[in-house]
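In the block that follows, a single chain appears as structure tokens, in the form predicted on its own.
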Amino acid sequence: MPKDVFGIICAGSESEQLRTLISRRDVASLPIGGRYRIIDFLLSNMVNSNISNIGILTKKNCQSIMDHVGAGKEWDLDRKNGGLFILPPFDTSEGYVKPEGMLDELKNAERFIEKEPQPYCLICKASVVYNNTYDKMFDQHLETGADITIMYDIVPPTMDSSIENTEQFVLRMDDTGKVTDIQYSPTDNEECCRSMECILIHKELLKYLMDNAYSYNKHNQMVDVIKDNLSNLKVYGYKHEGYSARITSVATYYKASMDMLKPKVLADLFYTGNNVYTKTKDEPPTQYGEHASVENSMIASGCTIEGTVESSVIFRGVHVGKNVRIKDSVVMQNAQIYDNSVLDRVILDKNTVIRPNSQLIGTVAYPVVIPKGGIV
């Protein structure tokens, strides 16, 4: 596989439902799990599959992702041949042009695609969190003689539409696993095979599909282009086993963060035998005060905990003051929560300040969000 596949990660997102968390960053660089970024999972998945040529398609707010991944040292991608490539935002002589969909983003990476020596391209959207390798997917692709293979997972009919984003692509397949139809946001509440926005395709076919779509002035999603060609191509689904989460809204980000506190999800993401790599930042051990209390929580290094933390994710360098109670919340790096405050179902972005005696209470579907650098 390492000689045959290169990777492309589409790092950006224009989701209005995420705007409070990605106004200054790509969705790929959104912090998650106490010390990681969303892109860490996809980069690690590719590296664990021995994919050593990876391009990251960024959008307008790309400084955060560039600061995080750098030259790719933490993923062993700082190489003389191949390695990690940051592909700049979609640009023209008139300035920045907002891509209409994944097809526009891939078209912007056309030169990168052409020069890569590997014949197959693995395209992943960075808003999906999971731990897996792509070796078996590639083996299935060759065994079935597929033109395109799409990774999917099974979504139960009990999915909470108030939390989960119902805007999704659902694969309909026959008994052999061949895709016969792709539906967008079906309304029937039944178990379905949901695309994980991970596509394996030969790069020559990819170039042909892009050029053909552009000749008809189509700039939309790559999945739409595949759907239009289902009768001409052999498209197969590949089932992902284990946990996965799509970060497409504040509610889904919050749910994924809370899911990581569950032992089964924690095992699926971090104890499969496939490491999740990230940029390391050395911090002193977290200090716990005399009256501190922590239960079922992730606490990163460099924190000071003097209050109570329950079922929450606390990032590096956070200060939790005396008589503070934090429950079911996500607190990002260097946030300061001062004495006698209460946070319940809250997301604090980086460098936020909560003044003494404050009270913030949200809901599972609508957690309270304080943007980066906010003061309450």
The other form holds:
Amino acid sequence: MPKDVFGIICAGSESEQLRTLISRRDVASLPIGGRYRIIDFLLSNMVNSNISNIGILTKKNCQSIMDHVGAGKEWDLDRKNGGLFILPPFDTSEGYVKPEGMLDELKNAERFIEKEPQPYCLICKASVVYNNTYDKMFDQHLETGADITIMYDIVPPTMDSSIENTEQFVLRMDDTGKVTDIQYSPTDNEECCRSMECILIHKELLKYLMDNAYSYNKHNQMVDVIKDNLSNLKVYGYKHEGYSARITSVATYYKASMDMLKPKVLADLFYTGNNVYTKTKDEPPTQYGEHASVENSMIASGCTIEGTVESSVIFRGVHVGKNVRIKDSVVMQNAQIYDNSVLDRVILDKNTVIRPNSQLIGTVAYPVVIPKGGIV
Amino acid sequence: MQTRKKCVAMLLAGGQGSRLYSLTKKRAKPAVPFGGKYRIIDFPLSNCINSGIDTVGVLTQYEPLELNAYIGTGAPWDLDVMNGGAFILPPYVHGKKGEWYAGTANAVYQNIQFINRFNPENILILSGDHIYKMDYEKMLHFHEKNNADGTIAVIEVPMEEASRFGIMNTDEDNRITEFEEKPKQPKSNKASMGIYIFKWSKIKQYLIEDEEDETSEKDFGKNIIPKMLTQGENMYAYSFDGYWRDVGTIQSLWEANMELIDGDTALNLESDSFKVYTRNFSNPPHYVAKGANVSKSIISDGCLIEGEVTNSIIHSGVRICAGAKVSNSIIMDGTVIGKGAVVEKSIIDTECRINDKARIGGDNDITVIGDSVVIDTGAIVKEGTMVDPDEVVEASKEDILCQKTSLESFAQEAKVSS
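Mind sharing the form predicted in complex with the partner chain? What's above is the form predicted on its own.
Whole complex next, starting from this chain.
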């Protein structure tokens, strides 16, 4: 529907709490949900909203993202008009400036923003996982005559502060939904409206705000710029219904992965009628051995399962050996887990190898993380 | 200006495959699902691209719609190339008359113009009813090394079964001396696989001559190859010793699927260097619920398994509800097996609704349920039955039909229970 909108996805993340999971990749290309990367959800949301002109702002290592999205074929973004644009930071005549915040990243993409034929710009940070279209958000934006619309969802009081997000922006709104204040990670533990780091804005206003911020030598977050202008801009919140997860730390990544095993979340993310698209690998279907035992788990294609898997997410091409026990764990693609090993609350990154008879046991707040290619 | 192609493949996909009964009532045999996520035609198409052949004419005739939609632009097999690609070639009207493809040779004859556009040195004739991985490039080298006019791929079959096949008798250099169709006393066990490479300039003349011969059945095996041999053309047999299965019957289709579960076939679907490509639909990974039990099985993406699955192949997007038991069976895309239903030794086609407590099949004969069939709650389908597509099998007068698709109903249930 919204033909007047182009999209921008900020693929990087400032969060250090994701530790080794993002040591060599932008958060956007972090594998999640058995066969996806985080960016798949945003790209699919945009494509499912008929937004077919999308720029991806990369920060750390754009190779991982470029490898994943390619020309955008899987998302139907290999178009003659518009399509997919990867926008890495670049050297200017003033010298290379390492982008500090989202504002710097957007400044890098100034040319892209200028040349797009659509007047409205949807900017999303890639650390949020949800399945929704932006159609209603765009309608609301026009109806309210808003200058900026920010997507949010309602978060219950945190049960365990060691697991839940500490890093989040909370919107305070009046009865009409107009945003009156934005707080950074308030300490009072109550139900709140959490920003999903997705804003809709006219591109002329975006340019004005960027230039204005630069004239005060501000390089930080978009949200700060919005906050500075709350008194003279109409900023509205748009409420997202259904599941969402913000991936800002190992603990939140782990929690989101475990959430996906709940039928309600599974339905909210994958069975809404809007497909989540991803790069396909043409793996054969997964093979279960005679002594396989699997319960409450999500298993991608190309795996061979000989052991026991319980409440875990298993990515493509994973080998689970005989007499192996995997519980409450996330095992990324092509991990090889050899016979008699035990994994409990573990995150194995891509291409890891677990030798026979190994035992790895983590906790919910601090799952054991084995980095990409690690051999245990 | 087209560059000259070394080899163009012509894939004969027009056959009905009547021995697959309900499975081919609404689709051509090459479009029959296989092995959890494939269609039979994925195998020859993937072989082509893996062998460096990027121009494939797919000759369709019988129930082509599903096959046409499946092949599309050929992109899933990397066959969406600038000079070449996958082409669907149905019979067409020329001049004032149109005619159906009257035989394998006639089908290729009617597309001489298509092949001429690429001006190939050779053509490769394939059929769409075999499961195998084969590097046609090696066969092409063999063909060129021998400066052959025709090369026929053969596989060695047990001598006692040889009388069921077209058998090639060869000399020590693999040159074919004699071709015998289903010989009573076979002299060799080299059975034709229905895969031929011909020199285009040579075969074109034979096709034109054969077309004028009114007594001919216009078939490569029955007419063209015997004629080439009697005229003393240079014909060779290329021996293939990999995994190769004809899946033209219910029994052989079921067996080839079951061999995949055992995992020790030489088919090696995991191989990265010679992958079998297929059209992918955006399904999430499959989900195995609490209380489910899966062993010795193959499960594809997008499935929701809540019941018990043993020794079975479950295609994409299938839901097996709690308490259901599926054994020794093949369940194709999008089918729902209701609560407490029992399915034994059956092939259930796509988008079927097997309602709660229905019982299908038994230990001995294979039961086949066609596409989009609804089996009523508690209904019993006896073993060995073939149910045609779109039928409704009622248990009693109470007509309780589950019309929702598997995924919608799952999403709704999840919302209710939360």
